[in-house]
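As a starting point, one isolated chain is supplied in structure tokens, in the form predicted alone.
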Amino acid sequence: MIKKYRQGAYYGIFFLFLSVAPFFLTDFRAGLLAKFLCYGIIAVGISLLWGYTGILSLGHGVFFGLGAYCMAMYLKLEASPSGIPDFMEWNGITELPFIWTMFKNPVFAIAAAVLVPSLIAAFIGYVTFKNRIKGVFFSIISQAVVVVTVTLFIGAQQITGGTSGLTNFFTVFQVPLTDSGTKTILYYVTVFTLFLIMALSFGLTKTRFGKILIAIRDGENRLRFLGYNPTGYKVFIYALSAAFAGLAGVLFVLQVGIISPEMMGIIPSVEMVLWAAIGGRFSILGAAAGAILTNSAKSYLSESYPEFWTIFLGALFLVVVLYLPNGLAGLVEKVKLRFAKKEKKEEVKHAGDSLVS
């Protein structure tokens, strides 16, 4: 019972941070948290699906941009007077694509970003999860996704935008993007979609679910024996986490207006791991947090070491690999356990002291 008020404790501290930071921060520095917030939500899904259960992913790139792209087309479309985006304007493209007319509809487009990832992943999950194909293979496989991807994107320019992506965005819901109160509201929008995905994926580790998905990851051979088939709990899982990132994206377009291919190519993939690994991808909030701080910690040597700011992030990275296997959060059990054995230490020799006198 302490240990779950304690760690209501922690989680309640996390959210009063998140609610009162706009008040000490500059808009500037406000809006780079909302964005290492939308990473936050990418790193809960990462801390489901390869913390608990086991499966590490390398392409989670894929679904944020996937979730982005739907949103953008939308905001896109707000923008262009004529109907017409004007990059395809200038590829001589007179009439909108039929798939861009879907998104004229602001909740098909939202329906959509969290609809495409999930069910893109829940078809991958069920083609590889089937035949048995897990651990590097799995890793190497959801890579090539994310190349497969990235290069149909930039060769369909006409379409998606090309390299350059899509951008110039003005109002969404015909209210300006730029309007400081706009900011606002998405900045505590972002910290309440948060708010419930953590909260959701951390009743769900506390379920029968949880407990299937951490035995997937400790012995998958042994669940078989005793009768049960984590294909179906695997592909969920992973639709659940790319269905996360796709949030995650259309939050990310609103906060910092563009996306392109490069945002969901290999090396933010493998990024988005490292947000879990280096916050504890044991842990929802230790995810969630890892991907703040690491992206503060990246914003902050950028610019006051430009010239040395890489070497000291992946110094970071190396420490954490070697001494902090399971994260920061990892780091704060550690230090809860030495001092509950010296308090018991304490205990022991006050008890053997009354007993003497």
Contents of the next structure:
Amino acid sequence: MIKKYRQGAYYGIFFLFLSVAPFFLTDFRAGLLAKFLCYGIIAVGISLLWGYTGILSLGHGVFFGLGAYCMAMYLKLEASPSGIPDFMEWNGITELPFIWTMFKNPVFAIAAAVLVPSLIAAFIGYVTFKNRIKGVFFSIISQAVVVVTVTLFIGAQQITGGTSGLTNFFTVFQVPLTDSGTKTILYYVTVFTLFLIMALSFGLTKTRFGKILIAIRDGENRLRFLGYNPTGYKVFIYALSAAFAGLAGVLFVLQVGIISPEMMGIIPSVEMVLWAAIGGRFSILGAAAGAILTNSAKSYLSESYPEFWTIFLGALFLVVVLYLPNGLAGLVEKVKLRFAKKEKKEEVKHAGDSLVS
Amino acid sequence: MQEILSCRNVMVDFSGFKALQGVNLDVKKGEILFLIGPNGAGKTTLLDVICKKTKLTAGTVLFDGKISLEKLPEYKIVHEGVVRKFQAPSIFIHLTPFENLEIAMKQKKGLFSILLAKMSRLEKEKIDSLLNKIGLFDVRNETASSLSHGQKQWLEIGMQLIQEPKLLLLDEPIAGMSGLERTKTGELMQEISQICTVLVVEHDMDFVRKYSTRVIVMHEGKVLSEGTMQEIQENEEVKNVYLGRSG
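Now that you have shown the form predicted alone, what about the form predicted in complex with the partner chain?
And the full complex, kicking off with our chain again.
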């Protein structure tokens, strides 16, 4: 009971902090925080997939990127008065490719941003998990998917914008994107989305389904002999976390205003895993906070120590990997446990005192 | 008595090593059948074949007179009511005993059924009463990693029971247990045999003597002899390959 109450308190503090943060931050900082919140959404999905189910995906950048591109296509069309994006005109294309025409509809674009990543994840997941490919082998496959996707996006320059990606958006639903009012609304939409995603994920871990996820992590084969076929479960959670990443992509592109193949490549994909690791992959809140803290540290360090910041960041990763296997959330838990033990000891002492007297 | 399981000419070939060389064996409904034999006789391999952990090279495993187990994937064999307990306790250590039983419980185990599953009062009572039976009610909300070895074994037996099996396969259920724990496990097993058939691999002869209804001796991948413990003990051949050794 007390534990439940405490969890609620942590979540309360976290969201209270996020709700009031814009009042204390400059526009620039608030913009950065909004970006980090998108990363937080990805980290929550990674926590479910890796922390709870034990599946390490090193390719979530792709799902993030696909979501972002879907939204970016809509924004780009809205920013192209001639009906054809500028980079296509430079390439001598006079008619909008069929695949782009569908993205004139914002509802379609947002739905696709969530569905395309999850369907692709479901397909990759089904083929690999059904054939009982797991562990490192799955991680390697997920990396290969990143390489393939990035190469395809760069190669199909006429329809993807190539290495420079999609940018120069002006309005969303006819409202200017750079307005501070729009920015504030988008920020709170992001906070609310993060809240929904975290509530859904946290709730999911408390159900019987959540216990099956942990059982898959701790003994997939064992679970088979209890009458479960883990394939469906793994495909589902992989697709769900891909959908989260896609949704994060939508919010990212709206607030950051650009998406390029580089942003969905190997390095961002690995970084996503690090956010969850640093925050604590066994905790939904830990993973989300990890994404925000890691990226804040990254931007603070790169501004203050432009020459050494990568070394600091590397040291931070090393410390976490070596000394905090459960991340920052694990550290909080540890400290709390130590205090709890002390309290208990004191209680015993007092009991002893009263016995003597 | 009717056969619940019939193995016919079961062979397993581990790339050259013939672990099972044509095993013919019947398990009768309601009995506690013990499999004994020296190390490497193929006892555990036979259990592995029945639950599909190991694929057989030749032969058939017929369950309930009509279902060919060798053609089903592991989880479907479980759905038919054949449940296996492994030698090392393989419970889920990051879940509590209650949660371990919750997921093991007989229920629809597909993705969507589980996503929508809610703990009903009936289910909770079922789990609680089983927790009492296996003596883990007081620790039901601790993480399973903190249980003692014996408690882990019982939890696992509990996890097999709550699946309401028709045939329970136990691999050395009392290995590493203290005397008191052994007695308790034996009693639990006798209680289980009221509701299902039990096939046990065990090395401890006192335990076999006390709780078996029938014994099968295996040697070098074949069935050597079968009968009651008394008959087995008087069998010269068995004495030579197995019992004689321990004096």
